[in-house]
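Next up: a single chain in structure tokens, the form predicted on its own.
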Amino acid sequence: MNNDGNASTPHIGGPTARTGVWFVGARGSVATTAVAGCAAVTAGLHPPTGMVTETPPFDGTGLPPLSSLVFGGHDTAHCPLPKRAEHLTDAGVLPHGLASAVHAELQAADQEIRTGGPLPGDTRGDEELITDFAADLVSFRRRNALARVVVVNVSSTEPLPAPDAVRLPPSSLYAAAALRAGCPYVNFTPSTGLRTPALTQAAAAGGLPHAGRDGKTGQTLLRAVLAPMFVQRALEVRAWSGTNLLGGGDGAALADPGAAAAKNAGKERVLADTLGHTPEGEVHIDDVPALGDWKTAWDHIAFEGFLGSRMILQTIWQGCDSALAAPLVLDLARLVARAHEAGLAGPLPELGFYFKDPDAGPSGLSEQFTALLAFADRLREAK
């Protein structure tokens, strides 16, 4: 992969430098909430609740200010961001009045969205699609005089590719385009992204930081807290079952068994890594369109205590996935942009705090947070 168009701008810094955030799935709920939220926080309309990078441990780390972020992206949907924000307001995701208050910022971001693919009937091969997507990234960076562009995949979950698949899945096409354009990459979905043999090698050779995969926003976040508790208290987990009820685009996408399997792999990994075994039980995902952008997750944990006494812990998590994910996406874009500026390359396991299926590192949330704080110190010390 070459870095065409990037040679003169990899380490531009300073207080006036601007950073691009290029969303794959730019007209979806998460991206729309992130753009609107960034504008609202920058204008002082709302506090940065949920943004870990806006807490004191990240002071002085050199992260790009929220006001310096410029948004664009790829999508195959056509609903403009201002209209999408109105839909999210009606669904109770965005507060009333916010879409109007940040209309200009939403409109500016929408003007930077380009058509993704492959679309039905698209005759372009993988190489042509990658070339076209990379050209969009380079054009975005040059047009807006950006120091760098971080590509963040927030599109719908895709099924894992078949072992004998000839074509790359869409998420890998976008990831390859990011490498070719010299852009750091974040995979906030369970889709394949960089995790193909060829792209893993290209990422290693490209000298770019990257992080993933599958943002940890709800049920798995809770699992990452509870599983270490059982281990530390020497309590034997016998079974751990879960159910997710969700609607919206995610619900529709995860109705596909292949996509649901890709999603569940990360949920199961945190238990296997932390407990040392995979307990009985599965996670079931049900599409309930009436729930829209809201979801409910139930967990039923059967565990054994002293003298074989059998006990149960049940949890219920109800939340809005877009509102949970958007601040994490903004955190990751800023952290990876700063890592790029500091000359860091390769996977960033210190960002496992944000992911169900991180590149490496511990699975417990407390240990992951310690690693994240150490990463903040590393960025603070970087030139």
Given for the second form:
Protein chains: 4
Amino acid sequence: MNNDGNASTPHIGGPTARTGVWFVGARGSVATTAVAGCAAVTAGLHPPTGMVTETPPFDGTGLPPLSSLVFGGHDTAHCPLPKRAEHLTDAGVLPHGLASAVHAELQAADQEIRTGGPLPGDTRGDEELITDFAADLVSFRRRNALARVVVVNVSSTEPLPAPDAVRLPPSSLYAAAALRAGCPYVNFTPSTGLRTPALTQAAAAGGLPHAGRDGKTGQTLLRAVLAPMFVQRALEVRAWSGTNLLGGGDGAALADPGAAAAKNAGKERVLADTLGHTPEGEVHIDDVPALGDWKTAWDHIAFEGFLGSRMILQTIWQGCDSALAAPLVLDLARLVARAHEAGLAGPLPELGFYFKDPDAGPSGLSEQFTALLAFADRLREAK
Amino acid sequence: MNNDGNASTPHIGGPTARTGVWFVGARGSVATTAVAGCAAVTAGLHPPTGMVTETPPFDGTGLPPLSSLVFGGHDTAHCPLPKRAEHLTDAGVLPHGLASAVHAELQAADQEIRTGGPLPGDTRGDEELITDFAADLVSFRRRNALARVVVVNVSSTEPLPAPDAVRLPPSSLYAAAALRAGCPYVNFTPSTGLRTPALTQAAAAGGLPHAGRDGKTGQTLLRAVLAPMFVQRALEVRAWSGTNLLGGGDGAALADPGAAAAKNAGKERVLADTLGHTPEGEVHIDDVPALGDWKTAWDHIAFEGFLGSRMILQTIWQGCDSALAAPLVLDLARLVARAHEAGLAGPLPELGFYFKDPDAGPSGLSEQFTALLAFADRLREAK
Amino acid sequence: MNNDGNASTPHIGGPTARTGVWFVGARGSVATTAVAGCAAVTAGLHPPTGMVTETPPFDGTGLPPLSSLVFGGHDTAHCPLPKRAEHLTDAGVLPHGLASAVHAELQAADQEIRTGGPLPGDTRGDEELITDFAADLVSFRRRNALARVVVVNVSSTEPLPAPDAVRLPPSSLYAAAALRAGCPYVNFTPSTGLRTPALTQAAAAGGLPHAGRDGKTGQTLLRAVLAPMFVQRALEVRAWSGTNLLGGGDGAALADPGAAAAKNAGKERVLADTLGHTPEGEVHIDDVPALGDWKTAWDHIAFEGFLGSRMILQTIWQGCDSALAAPLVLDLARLVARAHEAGLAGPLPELGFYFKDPDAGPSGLSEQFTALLAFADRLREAK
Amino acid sequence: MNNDGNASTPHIGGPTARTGVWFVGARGSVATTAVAGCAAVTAGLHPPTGMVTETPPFDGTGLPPLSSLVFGGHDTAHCPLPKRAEHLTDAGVLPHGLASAVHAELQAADQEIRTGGPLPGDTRGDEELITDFAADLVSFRRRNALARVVVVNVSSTEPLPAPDAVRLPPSSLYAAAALRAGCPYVNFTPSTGLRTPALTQAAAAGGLPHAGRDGKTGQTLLRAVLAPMFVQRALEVRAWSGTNLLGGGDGAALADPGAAAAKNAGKERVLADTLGHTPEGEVHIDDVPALGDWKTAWDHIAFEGFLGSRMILQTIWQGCDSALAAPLVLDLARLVARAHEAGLAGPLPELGFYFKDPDAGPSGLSEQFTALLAFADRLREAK
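Switching forms now, from the form predicted on its own to the form predicted in complex with a further copy of the same chain, please provide the structure.
Below, the chain from earlier opens the complete complex, with every other chain and molecule after it.
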């Protein structure tokens, strides 16, 4: 348990305790949508569509209420959150009128955003950056009298680190800072985060719950329900090909072949784990700025049935990635916060439902959902 | 247990026992594909792709081997099975060369096909037809010294019976004959079969296992995996629309609005059961003879995510219905035969995995698969 | 030429002459979008995307400038145009901010909308209704000192009239009123309009240009370019199936089987005219309110190539019907107004580019475009 | 005119004259399908579906009859044509029974196939290879007493040649040989062929007709009809993305990034030429062996309409490339042979209808078809 509270701060951990959510990438589309959406749902402006933790199976599990969440984060960009929310409104991600309705909450979160790093020309070494980031976390927790702070990485996908890299990738610096500050950690991106030998020992010793990697929001979500169908029906998948078109920041980031490779590794893992082999076919991620924050994913699955008959399934998914990710990010922050409160530590494979590349556990969505419900029961029974 | 064996027939029920599979609609595409395919897999010409009962979870469950199945059936058509198999080869359903490779088995099954009914101008009443059909079943069992005969309805979809109909629909006449002859029964079509008050008592008293209704081969199979995904992710399905294009006999039969209504009831049940409400949208079934036995199903799902964002999933399924249905029909015949041997009676909701409109049980495919695996365990433990 | 001007009105027909556009269905989505869009383009708020008459081939053809158009119309609904524009903004048809930016123009058009008919319980006969409607047209022209008024039907699709109907369908009453008032007429809907024997003689005698029928905005537009491709490449179209999903007023209107039949007749004409035969396949129009004013059209084309090879083309069109129709409606009003000024009379088959069911001329879009360009040349040369 | 005939050969150029078609890539799928298909159509086994030159507009144009065509060619592979035809039958490209029905014609063509080059380890220089290839052409013409021989490149796509390459690419060696032997030339592939400065002068001096480049069979065919639609309707194409999945030899060849680059250049040219700008979006070509000779092409077009409304068109093309290409190749051989007979020389831009990257002329399919029909008229009037 954290112990940085003191007599001058409000009571921490009691029924009025508040929980911090610290976004790495706090000025990005996902974080902005999460902050605005949390405020909108709390205010009753919108139903909590897309938030699994607001469905009946999670009643009585002791999750921190949405109204108790306090937002902050790191980012290297400078656009204020209220302005970002306006941009997202123009892009059709946020409904008209929402940005002004929750302006105060966006403003409050904006005040809690600190400059991340390393910045271009930054002379700080890894250790110094970790120390600085951890200090930001501790300060946020103390100033806001928070019971705990969950760090959630929602920044742009990093390129795969070179095998001989001397420095830690930024996502790992932030993850290390979370460990040092005693914060549970969630990696919603395909970036490295805690998945580096350099952090294995610290993660094990930290006694903190953590979850990852790479949120499952669109094409891979579909793959996680369709691949088991073929297996269960004893149909032979010959080839599974996919193309993703997306604009927005993610499209540009993933136009980098290194970042795309990181992203695709997760996508392919679902198929390999479920089918027991890697079928033919490639996955493309194209940057199409004209699509803005909306993503189109086309999948083409060639499979073989009885007596060698050749059949085809195609799927076309048109979704808004930020709107898909934001409620899941809120879910994860709440679940991991509650896990921390309940004294759980280490990876949480029960949260595989949310990830393309989970720490462990089944690969089919349905089994993952069953595991998540069991986790809810476990939380309900925890003190 | 049946007791029509006698000293002059081979030992029944022992390790060399043979099992009868009696198709209502024995000259149709599904039955022909099942007979030809069973022979082909038995002969090692093809792997058992699409047969769930040939996967590892069914090892040791005591299912009758494919080589022990003996085929017969009713039909009102007259085209010999070897010729039907040639037609199916030209239509791309059966691979070239198969019809001649399994000619003997097709010929043998053809010898066991009896004329069904009622034929146009038939003066027999319901009772007389049931008696005649049951006699065909008993004769088939006795002549072939079969341990048991499973009756499987794979005939064309009937129109929904009028509420004030005086006669039973044909599918119910065959189902009644199965009960009378002591045969387990499977209804792979949306037709009435046992689902009529007139047969409720007889079904309950018969002590026979039965399963239905309406095989889940394409669009509804997909719906049974996709609908749970939306529920699990707390996404709100607004509209689910579908169009099916198919030629072949099924296309023509379903061009009849009554038959289409029967078919669509099953399709819609999956959504209503899973989503908890019936979304907007219609289902069309078009007869497109140019497509032959190949079916194309387009689904368009409009759903709502976080903060009211509007998203779309579309699926296009291009499959061969006969090739999808035949291995499931073989699965069902074996499972229900084994259930009969194990002394099970009444509806088998554990087989909901196979049906659009099952007797009971969960509506999501994954839960249905779990139930099927549990059923396999139960069979394994039965004597 | 009209001659209802008088000394007290401004000079008519000169360089400052204004042209009236009278919408039947003036409070509908298409009319509202046209009025708002004309104002927005005139004000430089948006480029004239989708308006063919604003492209270089139409330079110097003497079309009335957008700024010279004056809008009015008939409707039986009462929702004020500014309010309708807000609804269309919420529905994503109009961009945010536009309704308020062009509020004055919407208000002005709203003032010129008169109650149409026949209303429920209306005791007026056909002749009386025609007289009343014509009086509205003449009054609009005189009060606004308009050089001419083009009547454009953009109201909801009527059911096909019964063969023994005693009364004229409403669309024909409005068309007759246009003739009587000396107004050129455009029928952008599949409704009857001038296409009834009852109006043939009056249309011929009126000396007025007219054009129709049924604007080609989505699925049929595609068909008009794809069908010629198959013909030109000597590929054999076996089946052409289509499903349209749409909400909004049009979806509800077309859920009426009679209205759908009227609509589909036009769609099928394109294929029959181009292919020389009617392929297999049906067209469905489903009302899906969740889609609002956005339409999705799926087409599935089964065709045969060399040596009987079977191939498939599928298209999915996701468009906003009002946004597609409105610029075409403005095009047509301008072109027909200019034709009137140039003294042209009778049907204008050169405008087949715009219609599913044109008066005459080629059925392929490219040939229709060539004819339209020739028409532009003709207008350029006219006085 | 060629003048290598002599008194001992049959009369050349008269009504019984025969025309040679020499395939570069004579053992490939396209050439095999063309040879088998020409024989099948000649024998009345199949209608000439897909052959534009067999439609009424080409009556009386003096094209060499299909029955007069004599096939030969170069290839570096060794599989005999009758065996290749069997493979194509198994792959579903040729109908069952055809290969045996036209065995004699396949055998005859096989006898006229000569080894191409350069082979691995080949020590011949460019000049020697050209000389050898030309000798093969002259020998073929003389031995078969052919009026003329059209050389048609249907071999696998070459990688784009390096800018500093010392040798000519193979496609250019064959093209040079055609010039030297006095043979008209068609390049149905994206390879260099005559499009190299090294051959410009020879091509101009040769007095031979030639046509190219890169046959337009699927995705680009569609683009050539869809892109003009957007232009004609003044709709703004923002992004045009495409993915092609194909197995067979072409899939493997195009998995080479250099070859794919060559292929994509043609695809993009259609859009740039028609739209007047290059929209956002990429084109992918994936090798998916499970699809065999069947190709699936998905296109996603994001376009903007009136008042900035965002709309989407998607197309899915599932075709058999060999079956699409073969009739066009026969068309081209006949048209270019007739052009040669009529004394035409140089590039034939009127054949742009057939090519992705034509020598000149319009880029829309409809205008190209009009040009082709005018060319037919010209041939009809030629002696």
